[in-house]
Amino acid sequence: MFGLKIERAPASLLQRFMIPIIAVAITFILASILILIAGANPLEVFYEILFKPFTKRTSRIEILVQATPLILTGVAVAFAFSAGYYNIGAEGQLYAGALAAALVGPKLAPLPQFMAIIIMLLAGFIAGALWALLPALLKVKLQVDEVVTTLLLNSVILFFISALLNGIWRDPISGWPKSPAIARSAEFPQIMARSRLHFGFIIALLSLLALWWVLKRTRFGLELKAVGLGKEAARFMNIKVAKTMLAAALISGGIAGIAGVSEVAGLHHYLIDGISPGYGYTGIIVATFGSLNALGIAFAGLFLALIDTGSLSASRSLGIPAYLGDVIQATLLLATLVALLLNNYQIRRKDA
């Protein structure tokens, strides 16, 4: 008779290809639950989820429009995340560089298209990395835990930004919360006629590129990924960990400061207080899942923006809860941090 055991030793090729596959498998398992209560049939629920928006070709360009800030905050995430720090901070992040955009983007009239986005984006990064600045540095030179200052910087810029946008940026003839208009050369073109796909799409793209690159075929990402591993193992090998985690999370910040930069130039061209619905956090659940590798983030990010996208027609369609989504991605971010686990252990056969 043969029977299974499991080992404590790093998981094999095989085993770490099916993690993202038990995670989606479990997540999906667990969804039919909540679907059967709401009363509603999991199978044509989950069509209209994975399948519908590929019928339907503006279905298909809002998934890429979606993915957009979701591929950004993910790759912002995994550089933090490779190096062993913890940034739980881009979506204020992504409010630091809308915020930037925002106060950049209307002076920019004379410019060039091109040197007006060039401009945009700069700041977008310097205003993202400004904002992890402060945590990163508690965490480098006092050991302060990244997570909670981090995630607690979120609030005071959303709250700074409302006081903005119902204060002195109030619209005096609407009362709308907005920021005043960024300047029409500073928004991002279109890619397709008549969608919302926009610049940021392609930046999305070089971003991936960008993060793959750094990790494969860099010095500093083979520092990164040692730090990451074991602080003092790096050390040993003279890397200069403060430094090579500060620099990490000031390029995670300043990513997110792009992603927001991509939603006032490439969609609304003002900033409002609901620019995103929580891109900064998803974007952990996407470098997370996608293994805080390259081609695995742009595959979840594709993903979670086929749910975003599905959940809503699933909504309209089907009479489901809009928030199914919601409950989908937080539920694949906690099935995958537990197959994670995985990555620790070997299962063997064994005689009986």
Second form
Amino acid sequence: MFGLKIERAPASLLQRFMIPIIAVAITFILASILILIAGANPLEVFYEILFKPFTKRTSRIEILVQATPLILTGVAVAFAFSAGYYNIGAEGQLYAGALAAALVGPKLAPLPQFMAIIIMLLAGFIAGALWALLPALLKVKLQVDEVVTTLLLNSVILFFISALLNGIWRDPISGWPKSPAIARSAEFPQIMARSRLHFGFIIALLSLLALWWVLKRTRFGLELKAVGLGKEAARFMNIKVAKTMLAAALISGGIAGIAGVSEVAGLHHYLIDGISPGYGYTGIIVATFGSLNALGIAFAGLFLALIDTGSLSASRSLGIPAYLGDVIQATLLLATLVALLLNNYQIRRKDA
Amino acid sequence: MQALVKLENISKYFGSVIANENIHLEIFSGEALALLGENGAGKTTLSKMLFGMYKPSQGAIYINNRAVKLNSPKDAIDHGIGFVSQHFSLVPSLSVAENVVLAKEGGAILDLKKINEQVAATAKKFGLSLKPQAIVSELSVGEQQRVEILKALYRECKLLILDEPTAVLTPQDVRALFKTLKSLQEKGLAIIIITHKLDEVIEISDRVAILRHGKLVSTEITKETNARALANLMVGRDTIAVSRNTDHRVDEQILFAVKDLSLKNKRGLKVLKDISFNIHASEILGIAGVAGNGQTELLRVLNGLQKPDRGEAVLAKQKLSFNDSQHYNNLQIGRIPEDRHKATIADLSVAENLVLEHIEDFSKAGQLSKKAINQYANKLIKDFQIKAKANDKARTLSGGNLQKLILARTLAKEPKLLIVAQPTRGVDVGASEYVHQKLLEQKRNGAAILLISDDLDEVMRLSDRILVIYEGEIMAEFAAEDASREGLGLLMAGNRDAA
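Starting from the form predicted on its own above, please write out the structure of the form predicted together with its partner chain.
Every component of the complex follows; first up is the chain already shown.
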């Protein structure tokens, strides 16, 4: 077909480099079809999504605000995926962290800010890790598929929080389903005047650094990759596979939990129902599109945040549905996965 | 008489490796032809070409005197060829009849009643006792194999190929299978049975085609030959090699002792039966045997990947724990595994693969010492002539180089006990020679070496003493100078009288 042939062999460096670019291109071609159906001009829409946000200070900063939870969940997912543990539960673990923040936050008023924030982060990490513990144990002890268990637990915590918000936490006066506000000392400081950008962004950057350092510089990181890339061989080479995988799952859950803390302490200052519009799931796209490394995840997180921000403004100014952003993100995941598959193949011109 | 299937000058090359060369073979309706040969002799490749899974590099296949191109299993099935592999392709949750019709295409509507009747009729016609409604997962292995045969018959095959059909069966099931095959033969089917068990060949076949190193050595009429002659043809005469163990002096001290190792597999079949042996310092103990006779399980146990049901292994007064591989490092046990790809990680670098087994030596407070890793890797690459750079992914290495990588990381630790499996499988001649030299060097340095290999030449060339394993049991022990190729061959094929 097309005079090309596909062989099973590791892809060339050029091909690897081209993969994300091709994935993006395919995504936008497919999205164009939908835009045409919605009765808009694709080029205009793409301009609105990809370039317009850079023209205004608020939307430039908004990209960073949006990127904060995406980078955190992306890093969380990358830790797990690197160890071959397919944690689809970052969304639930994020909510576990947010719940912990809402529980601990109101009680931290007497503490100085930096201590209160450290306690918030710790509480979120532990809550996220705990929420990740059960599926991880089921996986390493009984080989229960973690994709199913982590995914299903997302709904469990979502409904649990919803019950809390609509039950004991419902504001007695306004009737709003929200938790009590956290203490002022537990709020993340703004890091830029007159903006929503908060300390959570710094934590997201630190999490990227941590991911890079662990995977590239530590023994644990090398063992983690070994387990992810060849479980049986890792076991042969004296690596404690179950222990490593468990650790990866808990770290993953913990970082997702911190993403939840960051949303509560940095933006809302209390817990509400829709605190995450699916950041945990988008984190999977970020990690995959960023090919599980820190630089890639930083780029992917910012890129998806751009699409989020841009598609919102595009829907306002051009009247297309805001869901277009979701569609583009989902298509990007599929295109990336297909493109990644090609990583194991070499595309070559057919010999005459 | 006209041949049903004729192979004319068939050759198959994988790169520079010869899998089959210049094979001429005819198969007639109503006969059972045994395809006999050691592992890697080319039996499976040949049968896969007949079933359209490989394309011959050269030569032609004729069916009923007409040249055919078998580009896929579907082509082969359309030409009346059926294949029963060792690994069944059945859907466990479906019934026998459903599994049987699944394999045949055509028709969108499924009339279960009709199907059950048709399948029952086919089973009855060929004398296969199977209930069409029975659920496959509830059947024994022997019955599942019968379903596979029924699948082929339902598609009206004229030639049935069975790849090592008895490997997975209990002795009772083997009896039943042979009865079935006899009756199929009487119905005019041609049968090819791939095996390396001599007793079975004698019992079931009319003719035997013997393959060695990819070539057809001889075709014999079963009645006119015997097990001894066949064993000779199968293993061949000694080949010349440079590195061989000529100095059979060993240390008096027993370094490694294995006692009464027993293991059952998941199905409850005994795969290791009271295995006991000793190895002295400076001794290479070879275990000869055809693949699938317990070697893999023995290796898993000794390599610390699985606990035996019973028995112990002691290295220099210390008992092996069987499940803690860290402990293996401390005891200085080196392992060259059966499957290189299950001991190296393709997407990690050469350097990482070299150090992972002893990663604690290359990290301080959890941090990797990149410099130490690279220095060590570069030294091993040089010392062991690995053709790669430290940062290359292991996946880019050839089989021989990957084996050198494993050899390097193992031997660099100067192990007291070396557990070596199939050290030269899929490795080119030069690298094989190098591996053998290195193993002999270890012997001279005082290591106890256990060598498990399907390659009889290799076992004979390197060992000081040879054990033969058959169906999980040690059949006999020989001093290297007393071992004859013929005797070993017979024992490997389960012929006890030879000892």
